[in-house]
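The data below hold one chain only, encoded as structure tokens and taken in the form predicted alone.
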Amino acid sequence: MDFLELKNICKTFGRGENEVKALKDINIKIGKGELIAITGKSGCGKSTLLNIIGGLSLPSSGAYIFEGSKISSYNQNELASFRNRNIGFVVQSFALINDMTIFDNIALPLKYAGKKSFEINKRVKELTDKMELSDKTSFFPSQLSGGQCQRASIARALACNPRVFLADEPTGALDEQTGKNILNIFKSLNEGGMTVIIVTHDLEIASMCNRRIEMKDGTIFNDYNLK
């Protein structure tokens, strides 16, 4: 059994002439513990992709089977619970709560997992001491640098211990260093075993991948393993 596959993926936006093809009949296979780069041109499909394997989106045909339970039949409710409990997201533009804490923004998917106040207060503390975050739990977002906010965007994703990380574009406005040592973070992150998936324009960030999925108008151009 596939770790994750996906099996004639079709994701269709809009109606009639306003129809958009995003997906078409996608069809990938990923094992546990990869690092995979998916690339191609903006419009082409990757984030749509993204979503879809994070759950945050359903296909229009086609079927998503993670572990042996078919994703894509799951109700909006079935859904979140299998975010929860299986995926870790990460974006461009960090998507953290303005209006919290840097304590309270890792602390949120626990909170939604059910988790005890004292095992909330353990989680946090081991993330931002493993993010260098420790000093910063008070502070709210606009008081953070971009490396700091993405930082803090990953250990909010890695709170509920997710088996699949996603990333969408995570060094696209943090400068080269700082970008460089995001993706460090990622690669330490597969090297223990989880499976990172990162949307990138970024070749130089494809090539620290295993593999790379290109994609084109919708479709997987190419995939290959560069390592």
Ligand SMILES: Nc1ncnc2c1ncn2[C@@H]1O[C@H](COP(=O)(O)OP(=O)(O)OP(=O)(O)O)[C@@H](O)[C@H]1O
The other form holds:
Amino acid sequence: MDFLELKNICKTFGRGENEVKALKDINIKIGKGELIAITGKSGCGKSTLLNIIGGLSLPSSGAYIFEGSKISSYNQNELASFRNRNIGFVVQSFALINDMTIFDNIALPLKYAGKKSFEINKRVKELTDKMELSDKTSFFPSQLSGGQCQRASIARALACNPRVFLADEPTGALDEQTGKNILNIFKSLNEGGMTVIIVTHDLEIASMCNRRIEMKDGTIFNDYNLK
Amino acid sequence: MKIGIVWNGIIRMYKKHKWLAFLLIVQCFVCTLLINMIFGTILKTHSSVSKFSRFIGSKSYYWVNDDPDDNIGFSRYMKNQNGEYKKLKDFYECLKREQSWKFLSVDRQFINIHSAGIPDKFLFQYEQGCPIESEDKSKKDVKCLHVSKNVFSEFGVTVSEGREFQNEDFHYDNGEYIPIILGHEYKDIFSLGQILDGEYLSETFKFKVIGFLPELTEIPVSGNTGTILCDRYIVMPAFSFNDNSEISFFDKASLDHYVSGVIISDLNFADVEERINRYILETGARKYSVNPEGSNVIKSLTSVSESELSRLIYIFIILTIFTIASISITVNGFIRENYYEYGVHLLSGATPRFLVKQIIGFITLIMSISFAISSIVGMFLISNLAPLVSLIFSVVVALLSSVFPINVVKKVDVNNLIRRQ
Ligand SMILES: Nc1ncnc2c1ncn2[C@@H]1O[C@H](COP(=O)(O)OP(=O)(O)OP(=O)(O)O)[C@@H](O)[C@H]1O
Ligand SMILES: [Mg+2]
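Could you present the same protein in the form predicted in complex with the named molecule, rather than the form predicted alone shown above?
Every chain and every other molecule in the complex is listed next, the one we just looked at coming first.
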């Protein structure tokens, strides 16, 4: 059984004249532990696809199956708990809350998962150690460099031990070297068995992945294994 | 933990918008206080109307007084030409004896009390803005009501301290004290059993404080639409001299006042007037008239406060609509401003319900603070029911002003949030 499957997924935004078909009949199967890059021109539907996989939005039609459960028929509350338990999400802009400390930002998913204070403290410490942010927990995002912010947002994404790690242009706002470091983190996560999907423009990054899905105009143009 | 994040979210929202939140609280507070005032006014009107109706029942209420412009008649009476005094006395007896009504002698006067320590608010005509000032600062012309004995029983007037008037209080023997019952506000000035020197209708008397009226005691008075509040009045018996061979100035002046009063009766105005005129004719007394305005006393009781009430209600409605709109719009603004942050929460596993809770929580906090302040203020200033009225009002406003923001939150597209930075 496939870990994650998209069947005839379509996503339409707007109505009438403003209608945009962002995804047209997408079919993908993804196995456990894959490291995938999704590439394509701006506006081809990469983020839209990633949001559906991450349970942030629902397809207009088609089915999204995750480990045998039909996510596409979940309601908002079920989706929220699906995201909390299974998905780690990282975006280009880091999505950190500016007036919360790094500690509180990282602790957020743990709080939503209903964890106790001591568990939260322990888990945040583990994560900040791993992301080399131990001395930054009481800082605010504006006091951190871009790379540190992205590491904090990765720590938050990892907080609840997600099964799938999704990254939308994770290195877009970073310089080349910092981007490489971030990418190495993803690779090591993947080596630990996590399924990682990265949306990127950067072909060099894409070439480091095991599988590359190329999109064009809301469809899958190419899907091939690199290794 | 989950309640914790909602609470943290509310506090952060509050801190970020301190001044706006403060203004909203002030606005809600003013509205809540207004509804309390309206409620208080309605309650007061209702209770004074119902108290009044309880005492007069389905009967009508008329007042009797002389024609204040009839100077010739009055001076003839005071000179007791043609036995005018006896005629008026007969007329007075007829009024009291008549079976189809109750005549209550009650009228406003002033008495001169020899005490420098009486504040101006007790002076005669103080409320009209032209208090009578005596030449001698140690003597004060203060407001006073003389009443016949049945006034207390007919209008359920009681004393909060001391005793009520008894039969013998209405008959005066030379050298006795005149018993007086003081309005509530006199409590700070005089005490029970205290003897006061004074003059009443140019006659010198010693007055003795025998009781105090409860706060907010109201008594209907001749020539007055509705009741008057007795808190600043001295109430004295409509007494006459026991043994009096010679007709004195005091006898004439006091009788003239005692004939002014109110009639409570089942009869309609025409019948009452017809009887009064017949008695005047029979006794030959000078002209006294009966006035029907008093029959509308209940209406006037309500309508006095009605105009003031409707003005309050208008202000209240406008302000409440304005407040609900301000809360809705302000909170809606907060939501738009926080789109990105909400996206982050949703990304981290929050449900849209969390956002709704945070919005409701924020509005509830505003309303709770306003509720707490207005309950306390209202309880001291308006009525004991203030907390209840404030609570109901706050809940209604909170519900109404949540509708719009909650709808906005419900329509938030999770997918859209993150891209909006
Ligand atoms: N919420 C939305 N409402 C309307 N149209 C949308 C919405 N989200 C995406 N679209 C449209 O869907 C199409 C795909 O958008 P998407 O963001 O998935 O592109 P992308 O491949 O991620 O582009 P980029 O590389 O620039 O991030 C675009 O034409 C976009 O305008
Ligand atoms: Mg994109």
